[in-house]
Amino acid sequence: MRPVAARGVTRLFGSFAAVDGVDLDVAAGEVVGLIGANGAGKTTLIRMLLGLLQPTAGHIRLFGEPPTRERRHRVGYVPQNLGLYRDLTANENLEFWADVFSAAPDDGATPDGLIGELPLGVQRRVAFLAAIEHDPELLILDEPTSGVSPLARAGLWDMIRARAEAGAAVLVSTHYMDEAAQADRLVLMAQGVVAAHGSLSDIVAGRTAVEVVADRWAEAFELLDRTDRRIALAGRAVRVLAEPPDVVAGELRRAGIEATVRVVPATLDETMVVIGS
């Protein structure tokens, strides 16, 4: 029995779906990433997963039933928001959320001060232990490591391991894609459905962007940069995506501008650019 199982399903706003006709499953011990861009469904589906909304269509399984207020004591959930008490301490944080729980508090070294006077990252940390004291089997992060330092993403990124390699299961949201490798399975959703899934590599094989060196690269980029082409900076090096690379060089050619134009490997940011048009 998987700590979550969604089959089909649907929440429509009036005639807009957020989320249309989504399966989704996580295994005990298992992180997977829910990725995509800003409006692509992804804190939509979360809420329904916890009964916080009701899906139109569909059906949503928690440890093989219903989600329930019953349920939701096996879950640990992090929201966008952090659903943190500003005006309370890390410590009175964490003794609210273990009474709810009825759970005992962390004994934990916390961060003098209110809440809402520290810094993100820290707020963030103190969410995640309010999250896991009552030692949940599922794990539901929104975002958590959203507006924080790349010191402070690895820490939370290295505690949501943890508890996977404990035994629980995670299903982590996140638009930084260099977290993606972090997760042993992604789920890519695009306009409200999903539009890839696999690992990592499985959503990137066989993708390809042409990278354009030029000595004269922001002439280069200037003359490719156009409304209907997809087009990036890595360092001095042009990505130009979906295009075919005699296209690119015939352009840099007639414009005089001498550059090395070879296909490469494209990145999940690439990728999910190109699906998610």
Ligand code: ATP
Given for the second form:
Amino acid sequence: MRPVAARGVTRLFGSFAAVDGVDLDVAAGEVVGLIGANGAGKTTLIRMLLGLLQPTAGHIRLFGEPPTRERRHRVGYVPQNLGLYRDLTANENLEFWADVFSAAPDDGATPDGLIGELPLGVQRRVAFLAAIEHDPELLILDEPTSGVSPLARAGLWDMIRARAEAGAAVLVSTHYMDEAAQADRLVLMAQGVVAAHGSLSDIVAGRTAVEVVADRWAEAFELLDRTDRRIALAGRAVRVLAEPPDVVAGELRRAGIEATVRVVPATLDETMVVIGS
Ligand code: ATP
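Could you please show the structure of the form predicted together with ligand ATP, as a counterpart to the form predicted alone just displayed?
Let's see the whole complex now, leading with the same chain.
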């Protein structure tokens, strides 16, 4: 039975659709990355998958059944705010969650000190350990690596991957595009809907940016930087989104800035900006 199957899931807040007709599946052993800008609807969708929030329309099945408290025993969840007790130590938190799920506490080394006083990377690791203590078949992680150092992020991803290899279905929301690349499959949300899905290359498929390479790159950037335009610097190359290359080249020429202007494949970040805007 598929760990997650959501069909046409919609959630209105008043007349505003935070999630609008979303289909989502997560199979055992796969890591699905849920990506999208702030406010795209990821957390609202996750809360509905967990049965914490009722959908306005559509239906959700976890292991073939509606999400309920009983089903939660098969699910490990790390919320954005971690769901830890800040006035307990790391071990006390782990013991608490082990008791809740009647699992044996993990006796791996955990640091002393109240959890709220430990570095965020350590807190996130403890939250992850608490979520997997009862060996769940489905793991739902809402931005599990947000605010964590690159090294700690890599460590968390090793643990995520290990759980999937052990057969768990994993749904991870993330803002970090280098992490999105580590998921087996991506679902990109924008303004409540699934705007694109598939592999990283499926999502970026055919999308392009205009790259400007100029000795006077800072001047080129200032010239091209307009409020109605998406523009970025990658090293010293200026990248302009959703604009024909001849328009960009024309502006530079008129300003007397010599530059090489070419069309290049968009990055995932750039694709998200274009889709999400
Ligand atoms: P983030 O990455 O910032 O967590 P997100 O993709 O998870 O963003 P959501 O938190 O799901 O986005 O929010 C989607 C939209 O729904 C936002 O515009 C948010 O303001 C709105 N929203 C979420 N919860 C509520 C609520 N309880 N009442 C009204 N609006 C809400």
